[in-house]
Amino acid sequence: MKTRIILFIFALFGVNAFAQQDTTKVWQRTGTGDSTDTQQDAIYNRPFITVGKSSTAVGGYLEGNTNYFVEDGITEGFSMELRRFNIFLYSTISSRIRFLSELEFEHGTKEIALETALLDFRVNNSLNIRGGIILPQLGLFNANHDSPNWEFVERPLSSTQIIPTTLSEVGFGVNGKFYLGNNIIGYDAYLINGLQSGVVLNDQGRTFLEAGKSEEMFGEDNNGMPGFNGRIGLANRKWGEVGASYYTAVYNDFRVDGTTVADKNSLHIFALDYNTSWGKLTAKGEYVYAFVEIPTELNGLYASEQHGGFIDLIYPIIERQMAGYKNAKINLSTRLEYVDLNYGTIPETGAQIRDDIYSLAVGLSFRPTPTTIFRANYRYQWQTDFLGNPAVNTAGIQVGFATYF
């Protein structure tokens, strides 16, 4: 089936880029990178390429990188990877309706999955509809995860651990902005699936919202019960961006056949996110709180309140021209993150629950032009198990790429 996928795909390319050709092979970018784009506009603001006057574009991004870490004195030695190759298509259907598409390969073929299938229909800037595969808005990574706008290799500790990042939903709703002088305040609220009943009782052993996810979801409510995701953000143009978002749906099965045989059991995340500078030094990052409703059998066993977040500073120390490109940079970056995954105290003592990450990363990247970065990464972390014993200390050096193409 995944060599059928492939074949496919290459198959739909080469169609289309028969179909399309133009001999004066005028190439052109969609993405707009304008001083209006928010957080809202990420999933759009990427570096497609149309051929000619077509109406149809294609882009993606590829990630590779080496690993080298060792855990309380113990390595498993050096390796390497490709984490991720994607492919975006993108059309102008017409003046006011538009198709977007993310298909992900990880690991080669390992796990092949879409990622988005959204339509839009634009009634004006304060009102577009959309339905589709959608990216919920939650927090500052979610909907905006392209590896070459991150100067880290790996993800949030937020954005995985407790947002299971990268998180699809079946849904509809509506987006839009609204321009306030040199204010931008943009909204986002859709109805959705939800994650399904794996939050608890997985392979994990603990409050996992990841474990929620499910092929199901993009195929029906596990049961009957519609979600809601939704963002309110506020933008200006000099100082930056900050959001709150919000994600609640009933995860576990408590209908078969139409008969209640559990009570409903709700899961709700609050974020709040942040992009901004201060001269060359870009901050940004998300704060994440999540509650999770425990079936009245599991109370103790699993978790129902997390929370967490990170803070990526970045600093370009070299701006000029090198290696033939005109305005090529070299950043130096730090991450400083931290998540707690059972987040109380145990009833019986009162002692605090420490099942808990903190992690610090450096980074220094090389960005020939803004779509592709080159990466050097050293980790640290301290992981803490549920009884409060000595920490797990974890290093390692991570080098690796991604681009646009």
Second form
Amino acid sequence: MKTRIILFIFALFGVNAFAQQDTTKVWQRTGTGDSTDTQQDAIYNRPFITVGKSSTAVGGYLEGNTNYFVEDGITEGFSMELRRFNIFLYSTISSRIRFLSELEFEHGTKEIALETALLDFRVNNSLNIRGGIILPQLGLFNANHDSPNWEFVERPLSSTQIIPTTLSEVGFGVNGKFYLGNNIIGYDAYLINGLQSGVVLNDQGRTFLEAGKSEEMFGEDNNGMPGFNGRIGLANRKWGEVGASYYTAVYNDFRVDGTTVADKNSLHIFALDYNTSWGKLTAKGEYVYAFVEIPTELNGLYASEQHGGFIDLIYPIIERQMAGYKNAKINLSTRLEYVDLNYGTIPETGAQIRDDIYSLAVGLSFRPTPTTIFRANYRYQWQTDFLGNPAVNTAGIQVGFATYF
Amino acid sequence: MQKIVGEMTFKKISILIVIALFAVVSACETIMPDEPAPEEVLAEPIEDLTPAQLNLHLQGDGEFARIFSQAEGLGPIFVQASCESCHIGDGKGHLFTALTRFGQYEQDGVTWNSLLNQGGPQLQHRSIANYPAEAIPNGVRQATFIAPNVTGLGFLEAVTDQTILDLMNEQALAGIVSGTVNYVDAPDFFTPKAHHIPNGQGQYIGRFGRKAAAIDLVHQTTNAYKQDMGITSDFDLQDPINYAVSGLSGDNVADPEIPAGTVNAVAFYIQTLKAPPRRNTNDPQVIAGENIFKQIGCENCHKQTLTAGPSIISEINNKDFHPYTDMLLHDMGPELDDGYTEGSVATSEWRTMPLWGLGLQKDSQGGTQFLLHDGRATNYNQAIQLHGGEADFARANYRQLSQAQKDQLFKFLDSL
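Could I see the form predicted together with its partner chain next, after the form predicted on its own?
Expanding to the full complex; the earlier chain stays at the top.
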């Protein structure tokens, strides 16, 4: 299957390569690229290459980095990785209908995933009907996870340890915007299949929403109970954007061959996201709270509540022509983050459960263009186990790049 | 920062990058977390392992930390999903990860019944999806066990049966305490070593577990995989079952769920963990406490030094070591008699737990010490006060100590 996909991709590029000899290559963003863009436009707000008069455009991004980490004085040494190679296909099928897909190759061909394959039917600005494999609007990062947009190699803990970014779902629903003076109110609402039973009893030994993802969820729901995802965002041209999002699903296989064999177990994720600027300083981040119904047999061992968040602060210390690039930037950034992976008390002692991670990262990045970044990060992390034993301290340096193409 | 004159050329950018990288590399030692001092951690291998032994140790380390999912065979009923969940940092467990065992005497009042046909001897109070967890049958006896630390066990495994029997005989002659051994039926996969001495019924001396019910570390590890995690192996193909549902296993994973090699690797990992290190051995308070420990009679059972028999691990082979145990079972009186036992051991009898690692125990128990087999004591004084039976005389001596002397004793225990 992997081989077929790779051949398909090469064939696609081959066709475009021939086409490019005779036609005009145009870089474009399929979002408006102006101040009316909001978080919900992130999936379209990417550079694409349009060839000639073709209605289909191609884009993607590439991301690679080095790793050197030390955990309590022990290191596995230096390594390099090509994290992601993602390809987008975008097509304007008609004035109201457009198609977008994203195929991800992670760590070479170790993991291949179709992250997005959706069709939009735009009735007007206030109503767009969407269906296919969508990126749920949940927090800041999930629907805006392209690596070139971020100053840090690592994804935020709240979007890896709680929100299972990249979370793709089969579903359909609506989104749209309302313009009120300098404000834009955006909404998204989708019915989705939802995360599945691996949320518990997984190989992490804890409530881990990421493990609730499965290939089957793109084919059918595991229990015939659709989930829901929605977001409301308020964007102000001056102050930035805040959003509140929600995701819920019944995750367990409570029904087998049409027969109910267990109680339903639901999960609920609430997230707040923000993205704003003060002068040249940009601040963005999210806060996430997850509530997961745990079967009685697993109470205590698996968390019913998790929460956490991050804030990225980015400041351009140099903005000028550099190395021939007109508006190049060197950014200094920092990320503060925290996740509590099991919020509660130990039943036997009444003590607070820890199971948390704090992290501080600083970064220096060079952006010759807005779509390409070369970055160096230093990260220090304190991880405390369930019982609150002495923390495991991990620190590391990562140098990498990410670019749209 | 923006008043740099002229365009930033590749050359200038390169110089900046080189300077930045040089600064980072220079600062590397100070910005990376230090390794904890060796005497502050338990989870380290024995020194002087050969490269091949170290490789096998690390393989076992990975398996010890491995968390099993339902898809990998966890359950259908279980207590925890990995070895390390109970033995955090290879240290002693917590009340949260404690085990419950149950059984009852037959009508003759002598023969112990582990209630295998009712899910005994261990309660698995957690279960996989759509399969009910086990409950303790009505009217049976039960006890709670906290997981012990697993470091230094390779030394204890290498002690010869003859050494243990000699200790038992010495105690019988001295008449102060009277330790005994628990002879247990050997499982099919048990291969006796040269130092194992069977009794007349073909049983062997148990040396691991609170009631000394496991003969060696492969035996102990196989049981733990099954009873704690519901993981079958080549050594034991039967999942734990909730007999209240049916006599069939509720998981759909083919057995064995792990090969014998995995069990052996974990057993080797445990065999090759270092002996718990001591701290502050030159502190006069610690030295005074050690003397008190001996004077009041603790060392009759918590024997400071044992000698290992032959071993392929050079650091263990015929070496003296200091576990503070005699590896024998002693009557601890009514205070610690939970009414539960294993094999032929009386319900008030407990194997003398090694005291090594005591001072580091709270680092695996969330900062609070939970002492004794079930964690009912949270400080040394409580634990000693619960020592009755054969330890009654030592407890009486302890009660005569001044507070300053008790503090010295506690400092010594903290140094272990």
